[in-house]
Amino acid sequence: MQILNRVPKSVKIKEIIVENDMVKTFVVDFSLGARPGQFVMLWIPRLDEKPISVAMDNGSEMHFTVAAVGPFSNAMHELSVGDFVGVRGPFGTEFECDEGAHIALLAGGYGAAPLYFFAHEAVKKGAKVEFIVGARSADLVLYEERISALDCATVHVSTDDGSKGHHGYNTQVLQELLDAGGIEAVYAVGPEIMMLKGAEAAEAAGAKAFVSVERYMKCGFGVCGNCVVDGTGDPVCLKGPVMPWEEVKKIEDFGKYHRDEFGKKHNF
């Protein structure tokens, strides 16, 4: 890893997508060279750093999408294009699949950011891709329509109120896609309740599953000690956060409680 990696480089936000009344999209002209699954942290100066999910990177520019549900990311929500934002990373593992795989991404709230970056990817490489997007109802629905222009990719939606598409979770869509037949992969960022859930399906089912785990992050490389795991020990900033479903049972927290940054435990 190169020690530049760890230092923040201050970038200008170009622009600023308006996903929802929560949810905005920065874009930065500039780019880490980060892959799909990869995080970066996001500094602003005088009040704090936090961990956030790459939306996309295609070598000129960088998107992340942010929902203002704390201090940090309505400070976030408050930036107008021409404003600042230290960035530091790439870091951590990314989403991978094989040519030509069948494959299901299962996406749960602000989980599809991400995810989208992989499916842009996974597309270059002939994958068939069924991407099931969760949210509490239609309004909250993300990226719908970038997924919808990808090629070889079909949007599953799933909405808890019934506003749009499947009444009910993303993991009952997942489980008739599985019962299908043919899905070989299943990726899954959002929830962890939902994850658990659907990399259980994928199991039972007789395919691969690959989860992205959050923890509370600091450093990014594995120093700090305040994203590591119950049972195995792992640090989450360098065994992950992408981990298939094998490592991921090691885990005895993953899908019952996480720790804050005192190490207090909460359950799900």
The other form holds:
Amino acid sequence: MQILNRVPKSVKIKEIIVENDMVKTFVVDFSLGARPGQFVMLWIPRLDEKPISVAMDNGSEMHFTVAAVGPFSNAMHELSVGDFVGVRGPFGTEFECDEGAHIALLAGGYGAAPLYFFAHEAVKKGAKVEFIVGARSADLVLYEERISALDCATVHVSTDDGSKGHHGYNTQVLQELLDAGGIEAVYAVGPEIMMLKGAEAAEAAGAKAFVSVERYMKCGFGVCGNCVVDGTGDPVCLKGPVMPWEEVKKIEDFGKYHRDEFGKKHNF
Amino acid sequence: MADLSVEFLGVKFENPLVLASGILGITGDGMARVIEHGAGGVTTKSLWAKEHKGHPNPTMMGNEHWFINAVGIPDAGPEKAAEELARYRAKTDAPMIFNIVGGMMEGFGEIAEKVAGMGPKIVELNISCPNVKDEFGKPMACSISKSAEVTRLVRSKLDEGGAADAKLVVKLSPNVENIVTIADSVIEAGADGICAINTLGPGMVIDIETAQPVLHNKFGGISGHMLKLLSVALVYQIRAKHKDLPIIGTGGISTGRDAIEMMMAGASLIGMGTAVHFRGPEVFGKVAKEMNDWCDENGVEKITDIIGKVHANT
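Next, report the structure of the form predicted together with the partner chain; the form predicted on its own has already been given.
First the chain shown before, then all remaining chains and molecules of the complex.
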């Protein structure tokens, strides 16, 4: 039986990798045995605690890739090697694929981090990985070198401004790959509308699709009710974040709205 | 198959297990899902007359022994509550208990007025939250006079607002010298039933690596298995004084045996919250099955036959 421990553990930051102007990866000498697609709660004392997807857990160390977009993530960016950060988890469902499958990973922005972790594990199972990384511009493309270094993984870059790779949406690149045939499953992490488009394209091409649903979370373990979605009434932290497309389609708010800390709705 | 149904303050519950306030109760669909998981009814999160902000995270945590929370009762206000109620009603007929809270005295009156218009059958008055002390001072459930005053005020606002038929349950705090005197006072003031108990403490967790309190609010209400020892004792004491009082027994209940024990102490309904941490949202159906199995093994045909049973032996 799994030991029930949902109390943060403070661990020292061992290394900080600067990915670009907005994004850093924090490495801690600590493992929770997290699987690709799962998330943890990161805690900075007296500030806040937020859900962050796991960018790597190799059994001895964990990586968290964090974009500075709000008060919490900006504070994360102020931390130095040797500083403590609180970690609890891992929570939620994981990405999985069949042995030797031909799969496409659709990453928008920071979605590249958890999908890199998945690609890292998928190639061990003999999967052939088409990794589509989308970003606003060339300087914001994440994880490209690390993905290229994986055997059997091909990187496809797309940028909104055309400064690198395909000029336009990463979903257009996905469509070309699906049209070429052979893709068995699509895995999407990024903006919700991108995931919606990617999953619809996969379905139309007869491929399976899995998306990582993001909702406001407090506890991470199905008690607080903040991440409960309309339609199913289930908390995303337990049933997700990784969910098969046929389950996501039952979520009434997917692609339409999400809720804030009060439970109020906000349209995408 | 035992008959697990309970009539509580004139409302029929398919089984005595209700979702306690503050857990999974933010959306109508979320609460309807709790019914699908096997609960006999639900209690909303505490509703405020106006939008109320809770505490930053961390707000709750626990392990296999204990749980602690200081969420700070966030709520979007009555407009959203009405919308969520409609969604809940569209999905299930199972009873919903409207839990209300108010900060200062007039806030309780305002929300009672608002909730009166939503057609409540049972209103649960939360005067015992230990986690908003910095904002509003000591909970009213800690004062004989204030607990009575707020009960009278809410009763009159419900009556004036067209909800004279609604029954009023007051949720009490264990953090008092004598819970029975508080129960006496709210019953005298018009409460139809009691919910006992809210969380204990408040308690505290310190992260020893950083020497920092872990809860953002520093302190939080304690719940979990060991709270049952206290909740059973306090429900027993209240019932001993008020023979046929409808009581919602809450605190540390997470198995069928726990629930049976609480009913024998005098509870007609069982509130479960932290049980979701221990056993997941499916806990309601699991506990209902365990209660049924126990009843079958012990020749109990109607669950209501065991309510307050221990009092015959004491």
